[in-house]
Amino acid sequence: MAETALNDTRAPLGITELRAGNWRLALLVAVIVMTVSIIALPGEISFWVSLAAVLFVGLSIVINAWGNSPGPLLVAPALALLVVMNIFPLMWSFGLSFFKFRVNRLAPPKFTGLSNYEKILTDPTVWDRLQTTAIVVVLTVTTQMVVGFLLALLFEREFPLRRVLLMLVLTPMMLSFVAVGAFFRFYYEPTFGLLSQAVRVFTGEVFILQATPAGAMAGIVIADAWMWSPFVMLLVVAGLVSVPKYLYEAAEIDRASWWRKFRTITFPYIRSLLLLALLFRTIEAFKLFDIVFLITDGGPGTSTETIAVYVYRLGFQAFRTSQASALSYILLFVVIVLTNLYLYFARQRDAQV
């Protein structure tokens, strides 16, 4: 008797059955409410309804865990808490890119589908924002990756004072991107800045880097550079001592060259963890925030600004919240094309493997 009772208690419940764990109809409910709320409520009043039914549903489900399986409900505060800092936020986002809206204004948000992604698509500022941060992420993730490998190539072997050395050059990599971009800035500054002065004692006159769009380019991609070539480093470094010795020291035998063996040994090793720091890099440098508005500002005029930054000054500038919401998405959306084009090269490089 008590193993078919509990039997009957773990047995998922039907989506007609009125029971207070059946997040099933809960669902069903729910989904129901909020659809008519939508359409026939105004907005302020359709958003408490949306709310309270989402309440309704983890409520149901929480009950129906508490009775059946309770381990799921440790996690549980951690998953409500991810909903409410990240999920929710998202899911809100996303549906003010189909409305008109605008957070500095009482109206409420006005249906208008794919209005704001046409606007976007066919902004010519966009585009040439995209141009900049495409220049700026080929830059900087091209000087990350070979300054990277050369500091790997470095650390690998033993040295005097290696790890001395190596936590100096790990510590860029520690600090926020607030205090790297403040330090730059007043590094670049043409009046008391190291830069000018070094400058002045040679040509005695003052410089300024920003002076020029590919002066202020060089001051992001070396800003951005120093922080993030100890990451690629690491990984890279992670690779060349899981290279077994063996095969060196059978290619010393057999009177390789140096260029020889890096191709046929070390490159095949950390070939996938180079293709990883790529993707890493990639996408951090297509996002490019802090560093660029912490030194240039976009300038001069606009000439570094990158498309994270207007996305910035469309939002919280303009205060043209729905269209800023739009670009956002199609940043995410680039995104995970980059990260699906990453996972097709690594299967690739299995299947021949």
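If you superpose the two forms and keep the largest set of C-alpha atoms that fall within 1.5 Å, you have the rigid core. Since this is a predicted model, take the numbers as computed values, not measurements. Residue numbers count along the first chain shown, from 1. What changes on going to the form predicted in complex with its partner chain:
When the rigid core is held fixed, the Cα atom of Ser328 travels less than 2 angstroms between these two forms. With the core held fixed, Thr35 shows a CA shift of 2 Å or greater between these two forms. Comparing the forms between these two forms, the C-alpha position of Ala318 differs by less than 2 angstroms, with the core used for superposition.
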The other form holds:
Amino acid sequence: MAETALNDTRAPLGITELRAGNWRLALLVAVIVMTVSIIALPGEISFWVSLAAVLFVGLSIVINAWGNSPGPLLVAPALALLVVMNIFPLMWSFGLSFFKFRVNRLAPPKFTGLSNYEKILTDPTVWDRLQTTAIVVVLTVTTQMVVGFLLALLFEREFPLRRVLLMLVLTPMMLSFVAVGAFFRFYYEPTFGLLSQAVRVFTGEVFILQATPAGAMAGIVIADAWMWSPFVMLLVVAGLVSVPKYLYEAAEIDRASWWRKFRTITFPYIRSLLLLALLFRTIEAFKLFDIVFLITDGGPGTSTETIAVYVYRLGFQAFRTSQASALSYILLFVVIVLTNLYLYFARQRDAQV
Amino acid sequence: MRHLSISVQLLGTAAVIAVLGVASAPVLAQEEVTLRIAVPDWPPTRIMKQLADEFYVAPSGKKVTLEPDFIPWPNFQDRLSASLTSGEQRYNMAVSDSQWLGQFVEGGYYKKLNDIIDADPELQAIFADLNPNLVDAYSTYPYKSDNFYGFPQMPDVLISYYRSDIFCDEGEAAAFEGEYGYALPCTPEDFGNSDWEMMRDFGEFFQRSAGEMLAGEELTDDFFGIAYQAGKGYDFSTMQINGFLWQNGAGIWDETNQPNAQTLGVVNSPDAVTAFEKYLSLLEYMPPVVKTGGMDIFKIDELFREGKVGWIMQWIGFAESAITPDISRVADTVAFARAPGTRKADGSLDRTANIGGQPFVLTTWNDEETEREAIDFVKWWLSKETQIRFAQAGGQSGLQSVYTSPEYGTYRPWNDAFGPSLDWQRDVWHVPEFMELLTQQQEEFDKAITGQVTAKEALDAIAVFQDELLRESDRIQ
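Please give the corresponding structure for the form predicted in complex with its partner chain, as opposed to the form predicted alone shown earlier.
Now the complete complex, all chains and molecules, led by this one.
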């Protein structure tokens, strides 16, 4: 097989050269060896043969780069780690999404084409969870934008203890999800919880926030907004302080109203940052798992079960591995679309500045 | 190239010599074997480690060390399945919930023990001495078949924990009798003869608001008569509801009768609806957290130790914490009795309940030596001597020769409630679809518990889902 490569005169320059650093030849040999071993040898042996072939190509690339381009060599370990820890599992699970496979069964994966995707997209449960997710996204992002914006207007001005208060307001953002989840769980608890005790002072009755689907949803939204409104505030404050002071001074001279100043001076400066905050928080809220899992576990019933919690249940409780992979890729696609929107707006902001 | 290949050859030869040299070196020190085991982090496994370190001497003469990974309960299933399915082959043994047998046997992770038991008279003697309900629940897959996969590590059952200070208070007793026409039970014998109608009365009678009096003292906080499992997580309502179903003549999908057993008309039969309604009707007498789907075994434990509830139905595994003064306000007033049941026409009680507790299992990748040591360890654990030590330290034994002995009741205050309960135990499904069946059922139960649907609607939804799932996996035809 190597001979074919050697005689192939149309190959890129130097591919026929039998040198340790000729990575193109090494790659060609590796692909052929891997294909043959996967077809001809049992899985356990072909796995190791393939691994050896990959290492062989890697070694060849390193030898090639050693003399002439040491720069890329410096980032090579990071790239290798990325491939091993991220890219490879990602491709692997993508492959799995076209098979029928459960990680807790002995049966080997069976190719089923797009049937997992079909199953997922026609499953009413998935659509129900997506609806719940959409409600969570709309409510929590709106709350965060409003609260974050108001906080930013407050912290834009100079006042005593501003720096200390700013630091305190930013704290929730720094906490771990688990800490926030556990905290709010206790906070909402009807017997011992602070919220119930506080309401009781006025009503004389315990307050059970999570007894209804709407209450449970409110609980999640409040917790998530408490954690992430400061993030919106941070971005908006950055926008507000970048507005040149002379514009306001000029507007003062023209005796422009507060609303007019805001609409024509402030808003254009912070618009793109607001959009960034909006998109960033939308992407994050779309993936919301931790807080839901900890505070309501998706309940009451399934009324607050987001799509991320459902993927977890599908993958790690029902062990429908390949179906969970397919659903994850559908979600990844949605997130990629959102991310591209984000990048688009980020570029617009750059162009403006 | 030639130089390279010569040097590689030389290197290879050197390596082979080195390996052979090490392997043939005379063994001078005592041979060491480590048994790595995944266990949930709670007293029964902590006690096991302690006893193993202190007393276990391997019959082979080797130095055998038990090395448990103590994993918190809420993460236990995730962590164990992650380890098993990843192929890391980390554990030689595991303490596994009985319901997971199916999925991990089908995955090829748990070792079938029939050949080992057949070849070992000592193990056969142990199995003959074990309560048969425990063998079915902890060892068999499919449930109640002759395929054995596990040995009991800690048998557990649901029992009554109650506050003797309020149930034995004379003033309360007189008021109760005046209102309901029968005496408030005080001793464990009397309390253990309670039925669900009486539990309703206790719930109603002892529900008091802050400022009211309870057993001669003014309450600073609301007080509730009763509490049992009604949580959305894991199996924190199913374990209680199953008891109600069985006691009322209803059932769950019968995996021992595949593929003929049905779910439609069984899971949602009229008896099942009545049983589930009965279960739901008692919730109004429980602390308000029950309305959120948060009444799991940990919450019940917390509420009881904080002195907010008069009676709970709880696993024996939690009893030790209820009598520990550092963490329990009711340590000196708690008493234990057999769980309530459903009164039959002849006046006797049906006490059928869902079993708790866990078996040991062996993983499939152990070499012969490790496997022998693991079996020897299990035999030591299930020996009468060790089982008595375990029970004295706060564990439970499934050996009939141990738990029926008169001394057994003296080891711990709840032990008298344990032995007689064993004969009433049944288990939930062992099939690989267990988690899927459970999760959906828990969600539907939770909808009914939180008042979103009726008992019938919940059971109908469960029956339909189970029918689809089990047909898909050829378990119903």
